[in-house]
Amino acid sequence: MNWPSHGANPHYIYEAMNLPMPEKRMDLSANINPLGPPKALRDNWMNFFTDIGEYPDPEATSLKKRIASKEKIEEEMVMVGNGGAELISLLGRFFAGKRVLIIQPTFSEYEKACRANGCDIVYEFLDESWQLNLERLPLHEVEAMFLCNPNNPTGICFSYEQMLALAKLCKERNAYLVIDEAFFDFWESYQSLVPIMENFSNVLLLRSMTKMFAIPSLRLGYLLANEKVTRKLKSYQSHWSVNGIAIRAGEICLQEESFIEQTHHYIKKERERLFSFLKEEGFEISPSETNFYLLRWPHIESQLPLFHYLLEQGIVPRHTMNFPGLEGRWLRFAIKREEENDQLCKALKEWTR
């Protein structure tokens, strides 16, 4: 079967499964903030219209300055991209022909971008404790490493101390360390790695603005890295890569601290409620600290029957057939609005009966 490689766009999964798509459905396959975009974006939306007739700044200078100021780093260390996916694609070109380590299971775009650029891929698979064992990593064999933290698809978060130790190991071996922090702002106890970058020029931090601020159609992300790295990546980037509305929206989103706090409170409350119910019903779940989690019914190896059942109910989880190390033994769910989470709980309760 030709499995869709990402969540969202549920018609693709219904086509792949040869199922009719229900008129009413609930997409839990995309990890977007269930609260929707910040009110400030809606309030300013008509003001963005004036930008449509003008070419955007190809350097996204105004947004870069705001990010640099917020992170207390030089502007040259910031690169804005057309979503994290574009930046990952550019990193693949940057690492062309190199030997690259990818910690699995993880986001599929790292491997796709690296393979497109002739990289030799090495894997390290996490077992189902989902813990990172630094001593096992084959860092002596590689020139770069990709790690997603918080991890997608498990929702597991690796500590600041682990990341600092990993940065030191990579530096000793002259290897780049790319940490994809696309979901960092959902993690309440996140401790920023930006301050270590002064002494660890091998560390690259990749971030998305589409998940927290629920703007996936605008495509917006940024990379924090050594100036030599951002300069080289910029030479690969298409002119006017980031549209003007995305730049304006990003500037507003950077100021939305109260919105992030509100999201933290909501996600924590719903996650605790969901996990309590799911455990009581006999499901196994990954101990996520973010806005998504893995789930499985332990009485079946492949979760395909459960996946099929939920799709028939109009509930769309994320399959894991293309996550190496998972291969369909789990399903991934995003935490949504209370009523949607209740609908999922009802369907899963009926499944167990």
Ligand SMILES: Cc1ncc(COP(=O)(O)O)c(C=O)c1O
Given for the second form:
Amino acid sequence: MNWPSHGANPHYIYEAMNLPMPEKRMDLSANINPLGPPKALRDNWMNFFTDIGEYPDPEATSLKKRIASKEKIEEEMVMVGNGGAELISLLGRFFAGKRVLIIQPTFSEYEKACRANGCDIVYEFLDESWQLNLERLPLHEVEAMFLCNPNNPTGICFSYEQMLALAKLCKERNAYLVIDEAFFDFWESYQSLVPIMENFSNVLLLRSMTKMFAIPSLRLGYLLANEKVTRKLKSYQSHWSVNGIAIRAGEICLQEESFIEQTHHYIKKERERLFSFLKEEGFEISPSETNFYLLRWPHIESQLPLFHYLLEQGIVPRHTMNFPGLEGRWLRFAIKREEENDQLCKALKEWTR
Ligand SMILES: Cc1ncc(COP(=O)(O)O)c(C=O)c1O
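With the form predicted on its own already on screen, would you show the form predicted together with the named molecule?
What follows is the entire complex, opening with the chain shown before.
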């Protein structure tokens, strides 16, 4: 079967499963803020329209300056990308031909970018506690590693102390450490790693703005890294890669602190409610601290029958066939609005009967 490699665009999954797509659907396969984009984006939309006749600033200087000032770092340490995804592919090119460690299960684009650039890939697989065991990592063998924190697809967060210890280990072995923090702003107790970058020039932090601010179609992300790295990556990036609307939207979103707080509050409440229901009904879940989680019905090894059942109900989870280390034994769900989460609970309750 030709499994779609990502969530979203549900028609691909219905086609792959050879199922008719119900008219009413609920897509839980993309981990986007259920509150939708901040109101300020809607309010400014017509102003964006007046700008589309101009070329965007290829350096995205205004946005870069704001990110740098927010993070209290030099502007040269910031690189803006056409989504986190673009920055990952540029990193693949940066690591071309090198030996790279990827902690699985995780976001598939690291492997794709590395493979496209002839990297030699080494894997470390997390067991189903989903925790990271630093002593086991084959760091002596590699020149770079990718880690996702909070990790997609488990929603598990690795502590600040563990990241600091990992940064030290990587530095001792002369290896780059890329930490993909695409979901950092959903993690209520996140402690920023930016201050450690002064002593650890091998640490690269990757962030996406498309999830928290619900703008996946605009495409916006940024990388925080030492100046040598950002300069090199910039030389690979195509001119005007980040569009002008995304730049303007990013500037607005950076000021949306109370929107982030409101999101935390909403997601936490829904997560606690969902998790207590799901456990009560006998489902296993990953103890996520973010806006998505893994789920399995423990009485079946492959979750394909449950996946099939939910698709028929118009509920679209993310399959895990292409997550090495999961291979369909789990399904991933985004936490959505209360009424949608209720609909999921209702369908899952019926499944257990
Ligand atoms: C862990 C992770 N990193 C990066 C990305 C890319 O995000 P963007 O939409 O900013 O390209 C995604 C998208 O799903 C993701 O899950």
